[in-house]
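Presented below, as structure tokens, is a lone chain in the form predicted on its own.
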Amino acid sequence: MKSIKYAFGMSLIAMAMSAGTAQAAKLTLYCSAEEDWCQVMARGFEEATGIDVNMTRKSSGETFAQVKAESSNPKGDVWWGGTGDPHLQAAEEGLSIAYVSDMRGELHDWALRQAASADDKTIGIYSGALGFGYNSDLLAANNLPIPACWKDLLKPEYKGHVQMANPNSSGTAYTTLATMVQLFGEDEGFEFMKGLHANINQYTKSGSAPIKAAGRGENTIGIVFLHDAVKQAASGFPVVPVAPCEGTGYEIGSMSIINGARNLDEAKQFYDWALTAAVQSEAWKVKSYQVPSNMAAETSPDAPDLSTIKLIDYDFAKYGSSDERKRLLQKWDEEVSILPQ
């Protein structure tokens, strides 16, 4: 009888342990897109799989810094969203691992080129062009001319009316810096950044913050990705997106599995799921107007048409490299940010 009770007790313990293991399936997600889109991804994956998701939202630069700081004891599993440059730097520094998804056959070439440049340690999930947007009511109230080009933003009448993020914390702002260097050449590009600095009213932490402030009437012109300006306009705010006349850079938003992920199987499952057309089609329903990487994904008719925008041949390999990114940020810190305004 004792042996039967013992066996029965051990069976209950085993069942409890098994149930505990099943319940323990989880994923730690670092998200660098907009908060509402991050929530859609986190909650959607939970609903689809039953896996608990612990999601943290930070800008691209902040997330890169966190992943690097935690490299000796990684806490995150997947880094989803945000500009591709810091993802490429993370790949170069061994902070992410290679993974080849079965979903790759459904993706645009530019998403696969992003993967190839990082030895499959990251992949493109969306794309979007850089530009700016302005609050048409504030522009009129201040009797300001309508800006159409990057160099328009250097005009003295815009002093105190322009806002962008800090390139140290924001992938959007780093893309801006790298774009000016590629568009105008390094010397003229930094002269542009110095002239722009004189008109900046605030450097924000988040890349989309300047256009949100413009939407609220707290700022006139915000340098952002065009899809963020479209989002404000689609939400009913008097924001007008502008694709600059000289041409502009663009981003390939990316996804990476963190080296040392504690929940590697769940990370791979999320990775595959996030590349499906059905999941990527959810983006515009929360007014995220990037171009999705899955060719079959549904795109909003309000999304910027990249084929109509003069895009530069953005060198992701060079400007996503660790050395070049560090060099440009240091030069911006030493030559631009310290200037009086």
Contents of the next structure:
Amino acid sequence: MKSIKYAFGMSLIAMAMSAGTAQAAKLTLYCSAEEDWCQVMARGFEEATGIDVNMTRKSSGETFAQVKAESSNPKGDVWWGGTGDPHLQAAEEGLSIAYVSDMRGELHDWALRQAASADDKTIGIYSGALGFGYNSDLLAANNLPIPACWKDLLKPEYKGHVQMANPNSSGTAYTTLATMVQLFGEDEGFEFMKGLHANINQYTKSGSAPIKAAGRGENTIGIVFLHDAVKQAASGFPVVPVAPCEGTGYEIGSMSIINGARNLDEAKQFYDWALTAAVQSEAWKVKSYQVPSNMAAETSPDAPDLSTIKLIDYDFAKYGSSDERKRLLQKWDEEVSILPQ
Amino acid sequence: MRKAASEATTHPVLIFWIAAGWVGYVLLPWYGVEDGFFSFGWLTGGYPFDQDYAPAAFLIAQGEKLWLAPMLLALIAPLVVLRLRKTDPPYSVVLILAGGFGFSWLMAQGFGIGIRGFNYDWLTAIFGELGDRQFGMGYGALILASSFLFLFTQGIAARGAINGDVFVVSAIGGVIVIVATFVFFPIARMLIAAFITDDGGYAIGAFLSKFFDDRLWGLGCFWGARCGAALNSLFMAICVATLTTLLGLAFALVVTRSGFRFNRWLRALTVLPIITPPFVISLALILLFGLSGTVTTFFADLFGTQPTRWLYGLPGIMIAQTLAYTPIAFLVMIGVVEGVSPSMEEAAQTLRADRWQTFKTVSLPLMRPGLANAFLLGFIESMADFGNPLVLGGNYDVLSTEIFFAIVGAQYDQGRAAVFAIVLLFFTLSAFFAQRRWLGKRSYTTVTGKGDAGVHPLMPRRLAWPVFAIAGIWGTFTVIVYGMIVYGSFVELWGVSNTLTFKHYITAFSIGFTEHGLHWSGSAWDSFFTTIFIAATAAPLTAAVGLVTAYLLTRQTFRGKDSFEFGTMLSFAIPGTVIGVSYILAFNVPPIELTGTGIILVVSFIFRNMPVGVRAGIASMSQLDKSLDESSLTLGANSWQTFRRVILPLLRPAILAALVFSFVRAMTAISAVIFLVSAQYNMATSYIIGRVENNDYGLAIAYATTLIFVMLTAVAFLQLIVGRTQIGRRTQFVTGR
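For comparison with the form predicted on its own, provide the form predicted in complex with the partner chain.
In what comes next, the whole complex appears, and the chain from above leads the way.
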């Protein structure tokens, strides 16, 4: 009996000691990019600094919901990745704090504009242009012409072949809606959405689902960010990305430090590290083809070259505000989504 | 008699709980330990004087957290009744007062004082700024709270409630408190949070405008547009519940009432779909029947037709859900079909009824509780299902996914989510009440204490052929779907490159050897171990809570029993997405701080799955005659002994069902889990859905296949330990061949 008690006592002490030594520096990372990229960021930072990283991957909408729910007792330190709007919204609601990194000198203008519009509470880490992609096998099988412009998608022969996400649930689809309003003007933009509605076979919930369905042959044309289309092509699916001829909108993937972070120093260290060229050059190796915000970062030869794409002057402040968003979504709900297909 | 005299003044149970209360107050850390419930870092981290780790008594001795002091009174008071007899009036009064006061004070201080001092403005207005704060409660508070609760229930029992039965009163008290804490409290938190408008007020108008929304009740599908989510959900749930109940009955009949030789195989087959993460069935269906699915292209080539996307929407969800929930109906039906006493059927046949008449007038009516339960389960499961509509929904919006996207979507609209949740709750509760009405107050008791050595008759022939055909076709279909899942896990890139490969398994489950020994280098190991651990912890707890509740509901009468039953069933009717968000809102802040831990996952599973344990227990217990309990009680056993020695052994099938179901559900649940996982505790399903989102079907399916085999092993293992009941009958259809 005695020896059992002794052994029990010793193991308790051993557990206690191991718990004691585990008090090393740590960082809780909320990641809203693709799983592989998130893994690269988390493991890379651990290797570079020796700081333990606890990483959770969720979509930007889910992460925003979580950060908001946890706001009176935050668990996370840094929120990295995901489209810019929820980051801007978090900044607007005081869920993130301002930080001016020393790395700013190396960044593209658009990354800094993102920071400026949120009082330095967020910053651009990558960007991607909107467009669409098609499954070349299915297009050929159905004898359909190759679409090149937004307006091509309205042609009746594409009926039942186009997929996009529901703007109510997806940031990507909301970007599409806002892009049409800015590109064609509000009235003509909504006319476009109505015409498109007739050809849509499904409004998916998630933003990149349409092109993934196209990759698997479950859909012909998907309206998505171009880097998502490129990724499908690079993964071996018969997908061809198209940058529309009229010009297009774009997103700025962002990063924020959470207000009330328990490991603020480590969070700032991660923030600086994530903006370096060396780190951002890793992205395309895990098939994330967004354009990095560090000007010196290298990109994949497959990645869409933003300089050759006609980009509109996207007004993030206006179309990212919750009032404008609510108004456009309500209008879309009432005028477009109820139409028969 | 001597024994009775000495019992009068020693109360072992009372002494135990008083001692526990003192341990909680004086020895254990009062506040939650930062590093987790099971870490013992606090032992060396300055205990017992460090403020973070100090027990309540040490805090007060140092002049800190003085609001914990009044509970000392409630701990001292019970000591004076130790010399009294149970029947002395002061005994019960002191216990009720001490327990009641202690418990209320504990709760009040927990909710009143939070991380920013007083939680409510009126408290600050009365007492001024507190200038201190407290974090979530820990071991000490937990033990002390239980101690107060059970002192209170012992006081109630001593007053003569439920024949002075301490076990029954304590069980009722315990179930009420945990259900209130983990079901009602979070839901109330979320509903309140949802009714607060942007400017901080409460708005009934906002509720009404959201309630009468076209997205809920729209009738657009009659003229080409879309119907509201509420109508869609309702229609779908009714179809699925009917289909699953009929299929479940068919399978149960084939297993018990036919000479079918491969019963074991059929049983295994019908258990398959519930041990599968639900969206994996959807994936297999897409790979088979999608626009570019194997079957679709085969028939398109054969007949030269144009492939369509018919799968996306109602048909797809219905097929997937029927595949997934038929086994649940089967598990419910098999217990009932087996439980119908053969003597009744033999009596009918002795009276010259033919097989069809016996079945129609005796067997089938006795199966009504099972049919109603199976329908109810199917209806609620279908309503709350999240994974299948997520993958296969197409444009067919249902409530559960709409709730999820109202909360996580680009519109962060808790109000809408809450209104949708109320509608969903309304439907499921209506089903619950309808089922109770239909069953009425008739007696379905067939297993009595008297010997029953009959054999079930075979099915009537005019029933046998359709039943065989249906079970056969559906069984074959299930095998094909599962074949596709296994095959899919070995295919390089589905539809593009069909080379066979072990690549996905290696990525997920590779094991390396380094200088430190074994290294679990596969990407899935972390979530895999967490999942097994959490599921194995949750299953026995779920079964225990569920069966105790079922026992209370079927065997005891007490005031408020109906609301008690309502409360314990409620969590099943709440979709997981809502549970997830409400848990985050309720358990992120003191006094109960659980987010980011494994405990919150375990707790959510217990209360999500408890109703199944309750249902299974009720269904079986209502077939056990009360005379069994009565004879046990007459022979001098108390209710705890009766429960343990008489009821439990007869409930083995129900225990097995509850254990299996809760283990499996804990491993395959997704909707609540997706909110509650954290970096440290990531679950398999949330990892898999991440891979699905990434179009990485190979890895997702490989991981799911592994989970299926793990769960099969677990189910077989549980069946082995729990064993099967033999209710004194001859074995059937076992002839020497």
